[in-house]
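First, one chain by itself: the form predicted on its own, in structure tokens.
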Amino acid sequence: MEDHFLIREHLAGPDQAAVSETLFTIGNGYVGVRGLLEEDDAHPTLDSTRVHGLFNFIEGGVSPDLAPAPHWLGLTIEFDGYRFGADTSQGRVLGAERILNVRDATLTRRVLWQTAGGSVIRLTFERFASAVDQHVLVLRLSVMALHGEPQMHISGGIDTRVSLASGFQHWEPWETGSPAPDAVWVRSRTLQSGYELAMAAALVTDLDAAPALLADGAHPQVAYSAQLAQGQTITITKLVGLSTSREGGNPLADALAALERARQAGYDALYYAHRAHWERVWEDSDVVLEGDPFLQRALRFCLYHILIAAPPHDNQVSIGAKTLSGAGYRAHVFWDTELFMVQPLTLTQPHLARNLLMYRYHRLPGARAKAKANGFEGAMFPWESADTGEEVTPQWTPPDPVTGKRIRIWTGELEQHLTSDIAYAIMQYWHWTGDDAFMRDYGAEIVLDGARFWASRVEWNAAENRYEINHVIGPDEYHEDVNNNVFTNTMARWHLDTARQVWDWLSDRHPEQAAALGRTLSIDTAALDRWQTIIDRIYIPFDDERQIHIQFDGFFDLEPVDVLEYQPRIVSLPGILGHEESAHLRVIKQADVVMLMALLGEQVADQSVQRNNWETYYPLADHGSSLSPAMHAWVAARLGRLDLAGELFEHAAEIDLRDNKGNSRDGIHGASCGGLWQALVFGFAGLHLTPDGPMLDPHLPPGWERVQFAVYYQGERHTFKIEGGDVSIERG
């Protein structure tokens, strides 16, 4: 029976290598390790390993990067002097496969290789980042000589010659050393931010051979040599300890301690503990979708990539748009986290969602500084965030390699709805978990200070007797500097209304906390009355005749374009027609009005208006962002457009597994992963909260035989099953 927890690859060509490296990322919420091949000559930059929070800025760069950690995967393997790898003069690959088992977050690679001298070798590599001890990384190689008795030489260590595609070097010169005959260590500090990282690695084996140290300042290694007997299997295990100054004051001592823990445990104990942890995770996180094997596999793949990026022990970091699986967007944190990735975690792994929301709480000073710098009050969260909570969105793209042209980036200044997106995620977390302590101590402050920002941001239009929000960018980023984007205005109104409710709850349940926040945030009766006036008078663009929302002022004055005619393609319309030209076209990058309907449903409008909105805006959606298809699938399912919803859902499922955006090489599309789960659970299954708790209103496409998933509601597990038109709920 086919195992839908497995992602397989057979003999991928070099043009697929970068995408495969992304897909086959392993991780544990502290570190992510791309699926680079183990042989040292397989990747030009050796950019394999990323650790949460280690941002660094280099003069000449456009914004801070997540500094790449040293490359620990590399092994140099020779048989009778022939080096295993891509060089066909040394030998040939007779067969190969890689399998990512998302059930236990383990990557296995099997290669049948023949040396140029005729020996046939079977090599099996297995790797994982321990889910139990986040500072431990493990790689095991089993080698069997099927034909011949070659002399084997193997070496491996830690390679510090790592660079990003930009070419920037983020580390001071590396120090190296050896704590034991079979081990090496390295340590350094980021040049600007001053984060220290240390890594220690041991190469242990069942070979009857003594280790030798290879002294290379940039690449310290341990080596072994031995004669293989035909039919003999030998095992080499690489154990790695990793630590940074973000966790403690002596990263080298901590890395060496982690390495020693790994030694004492050994491979088998490390793996069994790791697997047991993942079994518990999948008990709560798994989604069963019978009737479509590809979609079943895609759902688990997407959940896996969110889970391996979510920090379990650290509430000072968050998940970047490309998770820890690639250099895309420099690991910066966007709305992708709160509106797309936090939601599935809130309902299945709430402790992880809480950590991600706490990251925003700890960065309130940066949000307040941004508001003040722009002449506003309260907390105005940055469009792109890194370690400090300050705005790190670059103002310009890097020069085009062909034309040299740069494009001005306005999102850091004008895309402001993120403040409400964060408040939305907080409210969802609170409603589902009932975590009053979080809301009292942290969440309320974020929501209330975000409301203060909107109260200072709105502009009074005396001629129209209304409040407006001008000069913004909505989710549709093809159109910059627009007025009265309906998503932004509606979410601002929702935010202010929600903040009043939070204030009432806090005043009633925790009056001392309310009094303290009132003094800190200058919230009094006059402020609350102003919030209510804005709620009552803010402009929500709406066409009464057509009964549709207007995306922004002047949207329907733009030149129409038949978006659906530009198929098939993996390039966005601006990529075809030009960035400046697209700004004058009636084409939408991603769900905007549709996104609003997904989040707020009938709080936005009744079903008839939502249908009108769908008929108006769906044909204009370019899906130029990976965020878009899943949100459209969610709304289409709720509106009963099941065939179309199914097509959009499959589109979302293919984004990384089939690279249908053409850029998976840069990292996993984390928001699309979270959006796929939401489309299934909130869209097709119709999960929603009622006064009696969570309920379903399912609308499944033809061919889906069974859907089953579990969520937590205020600490109690609810397992839902939809099969043959029947719905069952099991509590506890």
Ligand code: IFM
Contents of the next structure:
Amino acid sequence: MEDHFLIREHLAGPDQAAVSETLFTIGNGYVGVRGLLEEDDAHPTLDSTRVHGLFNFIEGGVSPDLAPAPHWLGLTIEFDGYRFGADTSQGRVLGAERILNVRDATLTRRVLWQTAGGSVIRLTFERFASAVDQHVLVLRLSVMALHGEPQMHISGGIDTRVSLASGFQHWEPWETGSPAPDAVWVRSRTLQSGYELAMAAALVTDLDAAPALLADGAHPQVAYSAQLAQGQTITITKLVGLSTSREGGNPLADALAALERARQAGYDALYYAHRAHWERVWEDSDVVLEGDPFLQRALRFCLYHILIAAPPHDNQVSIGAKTLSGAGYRAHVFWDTELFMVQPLTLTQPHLARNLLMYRYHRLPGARAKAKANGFEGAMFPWESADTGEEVTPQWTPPDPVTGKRIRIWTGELEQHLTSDIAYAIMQYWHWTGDDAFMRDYGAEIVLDGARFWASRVEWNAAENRYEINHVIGPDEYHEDVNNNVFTNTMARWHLDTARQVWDWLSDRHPEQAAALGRTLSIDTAALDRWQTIIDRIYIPFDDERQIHIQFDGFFDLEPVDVLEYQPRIVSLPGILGHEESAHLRVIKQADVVMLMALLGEQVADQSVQRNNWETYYPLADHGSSLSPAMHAWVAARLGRLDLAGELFEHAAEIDLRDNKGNSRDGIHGASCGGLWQALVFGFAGLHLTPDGPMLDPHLPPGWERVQFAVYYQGERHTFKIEGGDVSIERG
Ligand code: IFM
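Okay, that is the form predicted on its own; can I get the form predicted together with the named molecule now?
Okay, now the whole complex, with that chain kicking things off.
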């Protein structure tokens, strides 16, 4: 029977390589390692490995990047002098496959290779980033000569010649050394930010051969030579210790200690501990969808990618839009994290969600500085965030390779709804977990200071006798500098209302904390009254006649366009019609009003208005952002549009597995992954909280035979099963 935890690839062509590297990323929430091939020393950047938090500005750069860590996967392998790899003058591939097993977070590659001299060799590579010891990376190669008895020469070490695709260097010259005859180490620090990183690697083998050190300055290696006996399997294991100054004062000593721990344990013990950890993870996180093998696999693939990016032991970092699987968006953190990736974690791995929310707590000083710099009060979170918490959205795109034209990016200035999105994720976390201590000590402060931002941000329109929020970008980023985006205004109102409730709870249950926060944030009766006035008088654009929300002022004056006429395509409409031209068209980049309905449902409008909104806005959606299809699927399922919901869900599921946005080479679309889970759980299964706890209201498309998942509610596990029209809940 097909195992739906496996993602397979057979003999990928070179044009598929960069996408496969993304899909086949392994990781452990501390480090992510793209699926570069082991012999891939011809790779243009050697950019395989990313460690959370190591941001660095290159000289003259516009925004910080996550500095790529050294490439530790490389192995140079020769049989009778023929070098294993893509060069067909050296040999030919008789068969090959790669399998990412998301059940135990390992990547396996099997190749049957015939040297130009006629020997036939079976090579099996297995790699994983230990989930138990986050500083340990493991790669094992098993080799068997099926025909011939070739002389094998193998070398491997740590390659420091990494750079981002931009070609810029982030590191001071690397120092190298060797702690043992079969091991090497490297260390350096980032040029601007001064983070230190050290890596130590040993090449251990059961070959009857002595190691030799190859002291190439930039790429120190260990090498072995031995004759293979036909039919005999030998193994070469690369054990790597990795540490940075973010965890301790002496990264080299820590990396060497990690390497020593790995040596002591050995491959088998490391792997079994790692696998046992993942078994426990899946007990809580697995989702079963019987009836559609592709969707089943996609759901697990998506959860895996969020899980390998979520930091288990660090609450000073967060997950970038492309996780740790690629250079896209410079690893910056967007609303993608809080509204898309945090939710599945809140319900299945709450400790991971908490770490991600704490990242925002630690970044409050940056958010306050941004508010102040813009003439506001409170905390205004940056649209793109890295390590310092300041706004790091670049202001211009890189020049277009053909026209040389740059496009101004306004989101850093104008896309402001993130502050409410963070508050929303906090409230979800609190309601689902009941973690009052988090709320008392951290969450309340974020929510309250965000409310202060909105109270200072709204503008009074005396002529209309209402508060407005002008000059913003909503989730639909095709339309910049708009007034009264309904998503932004409604979320701001929701935020202020929520902040009042949080304040009441804090004052009632934790009066000392309330008094302290009241003093530091200047929250008094006058402030609370003002919040209430804004709640009562903020403008929520609505067309009474058509009974629909209006996405922003003037939205229906835009020129109509038949979005469907341009199908099929993977390029967004602005990619076809031009950025400026699209701004005048009635086409929506991604769920905006629909996103609001996903988050707030009946709090936004009754079912009939929601249906009208759907009929109005769904046909205008370009899905130019990967965030869009899953949110649409969620809402379509809630509204009973199961035909469309199924289609949209499939679209979301294909985003990386079939590269249907054409840019998976840049990294996994983490938000879409989290959105897929939410579309299933909140949309199709209809999970919602009631005074009696979590309940379902399922609407499954035809053909889905069984859906099963577990969530935690206030510390208690609830397992839900939907099968043949029946719903069962098992508690505990
Ligand atoms: O946050 C998103 C945004 O909504 C659409 N453009 C890409 C960003 C990062 O994924």
